[in-house]
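As a starting point, one isolated chain is supplied in structure tokens, in the form predicted on its own.
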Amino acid sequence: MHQAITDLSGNTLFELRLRQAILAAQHDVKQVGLLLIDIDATDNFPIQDSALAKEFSEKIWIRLRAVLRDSDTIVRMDDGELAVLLPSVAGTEDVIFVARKVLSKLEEPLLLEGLKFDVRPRIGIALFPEHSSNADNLVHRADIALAAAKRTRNKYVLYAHEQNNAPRAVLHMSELRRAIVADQLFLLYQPKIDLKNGLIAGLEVLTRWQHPELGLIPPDEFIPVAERTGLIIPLTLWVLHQSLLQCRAWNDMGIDIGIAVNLSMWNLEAQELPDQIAGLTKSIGMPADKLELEITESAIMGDPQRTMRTLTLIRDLGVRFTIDDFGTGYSSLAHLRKLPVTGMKIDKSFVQNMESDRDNAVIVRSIIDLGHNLGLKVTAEGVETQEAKDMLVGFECDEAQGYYYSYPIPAHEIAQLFRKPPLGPTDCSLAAASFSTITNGRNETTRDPQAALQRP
């Protein structure tokens, strides 16, 4: 077992060792401890540098070996987490003592090629036989505890049976981690239409998950899981990378268009985000002003001062910002006017029924006026009818987005839209175009977006 972590064989070897330890413990009436460790390097660690990544893994392994016994087993699991098997512990206090020793050692800054990197470890803990007498269940329950540690931002969490109250999030966590690296995720794009000339003004990037067994998993199921477990950070980086590559491909075809990607509160808390975005735009060869980042009011107000610093650093690269779902959060106008944003999007809950709800119509018009007075471009989401579009034109809204124009569609269909003649200023509808939406894993096409609204 005295090899670098990157050379160890993963789940199969570890499960074998765990079963052996449980069998031995059953005879000796002792306990087995299991630590499941997730480690993030911060301070702009170059994740694509394979040499640095290997050195990072080796130094982590050396640190673990320094605080563990020779009889303890360390394995890199298939989903990237580290598992530590403690074949003989005296009980809860003993395994927590070991976890604290591990944390203390791992949290020391790492020196790689003359550069210092911070490390953020989280540990989930489970015990045999207290939490399970079955090897597979014990790993699963350590995984539940690790998810709780990430969700609560504690350094370690000991499994408790009440943590099973959120099984869906935990069941998807390891699967989602694998999906990010196994090409199970894919991107769709929804046009935003300039209400003055009917042309496509930009594209919002939307992520979908085609699970090999569960089929198409909607984003309202897996995005909250990603946010609760911290996987939203690598997921967002994947989306940024893939969508910028696609934007570059369109650019090479002569299609000059920008993309908008959603950021969460977790992304804004990552100090390395500005450098990561700078690296992506530079390596892909896309101007930063082709990227727009959408952020919600709640994400902004979590830590306004820290958010302002992060947004300013990214804005200085040339990236644009839009406040998403405006009207549903608790924003402060004092902070709003200071933020380096160029636009706001009216939440669809106000737009979708404003034809019949006078109060919503008043709110929509007021937000448009507020945005314009602040010098911001205003986009209305959830536009589904001709009447709603006409009202927005009357309110002098800048852009509209919704099923009236297009469902989220794959990249090749976006290219087809741009090959069609420009749309006239009096007809913003894309009714002449062919649209496709992914429903239950299959393509459905219609030439009538109004008929498409009847789809579930």
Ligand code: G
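Now show the form predicted in complex with this ligand, given that the preceding structure was the form predicted on its own.
If you are looking for partners or other molecules, they are not here, because only the chain is given.
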């Protein structure tokens, strides 16, 4: 089968099979499922080694065959992606089931010539006729879903019509309410690094929504819904509760670290928030100084007097405040001085391209000086490169956060970061150094999967 297919042009044969399947399904209540699979080149995979690459793709093929039915077609598309055609499925649940099966099979580490490689597949899913009424469009739809999977770093994404036109209009309040109750929300943590010693200084808590049909939804999409509908209040309490519990668990493991939770403007307008935070920290048994709250400039400017009262009450509990996305809002600097905040985070739009954009570098440097003159700790977010990091060190910035150090990652990976030698707080720049040796071709020394995990 492999031979027969690779001898033909993949895309042509696939088109034929797809049309056949669609014709058949038109006379049936069944649907046609399409999986587009992309296998991430793993960090240490020597792509130049064509013999090894060939063996790699053959092994992947064998794995796919092992979990699929004989009636399913696999094709390597011209752009290197693998397409799997499921000619007769009952609906989305069937296809997702197959996608999961494929993922868990493909994800087993692969041994080639005595070397172990991680396999990181991502799948885009589309169905006929649910997502498209013709073959061409179906492939395109699966491709859009695959792009979404890569973008959101989700293992699989089912095509949703809304992905075609950027903002998703269909997130409903009732669904979000259910999501909070039904544990569809989960938290990721992104380290903030102390630039003086390279150690993890704190963790920002970032919320994600795993929607049963739409896949992973980023906060940019559901937080506005939550704010419009008032659900931001229970959502934030859920986030605070879960992350404080997690923080407690880490502390019990000997990991001494604090968390930073994002708040919305609406949170600061709720009179109950100080009492709720006091209640949570007390019942969970976490000192309030392990909690930091990130608030945007616009949140504070909404109703300065009222928010000032709330901020002060919460600050008096021992909780710290940081101004988030600094530089994007319209804060009055005079007002800023009076706020009970201890830190500011420079918005990532200034930091991301500061190596090449002189204006941004000047802005970043000025914000750092401004922050220091106000007695604030300054954190740069969106640090993606070593050059940016080096510039920030030169500017005497206090902390850095960004993909250069780590993506937002699940709690268990945070614990592993801390478990790496030397014991105690993890040296993140050390993790970065061992990663770069991995990317320079085949790694002869010990490979550290945890170090590699944190970086693109």
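This structure is a prediction, so every number in the text was calculated from the model and none was measured. Just so we're on the same page, rigid core means the largest C-alpha set that superposes within 1.5 Å between forms. Residue numbers count along the first chain shown, from 1.
Trainee: After the core is overlaid between these two forms, has the C-alpha of residue 69 moved by 2 angstroms or more?
Mentor: Yes; that C-alpha moves by at least 2 Å between these two forms.
Trainee: Once the core is aligned, does residue 371 move its Cα by at least 2 Å between these two forms?
Mentor: Result for residue 371: no, shift under 2 Å.
Trainee: My question is whether residue 194 is one of the residues whose C-alpha shifts by 2 Å or more between these two forms, given a fit on the rigid core.
Mentor: No; residue 194 is a residue whose C-alpha shifts by less than 2 Å between these two forms when the cores are overlaid.
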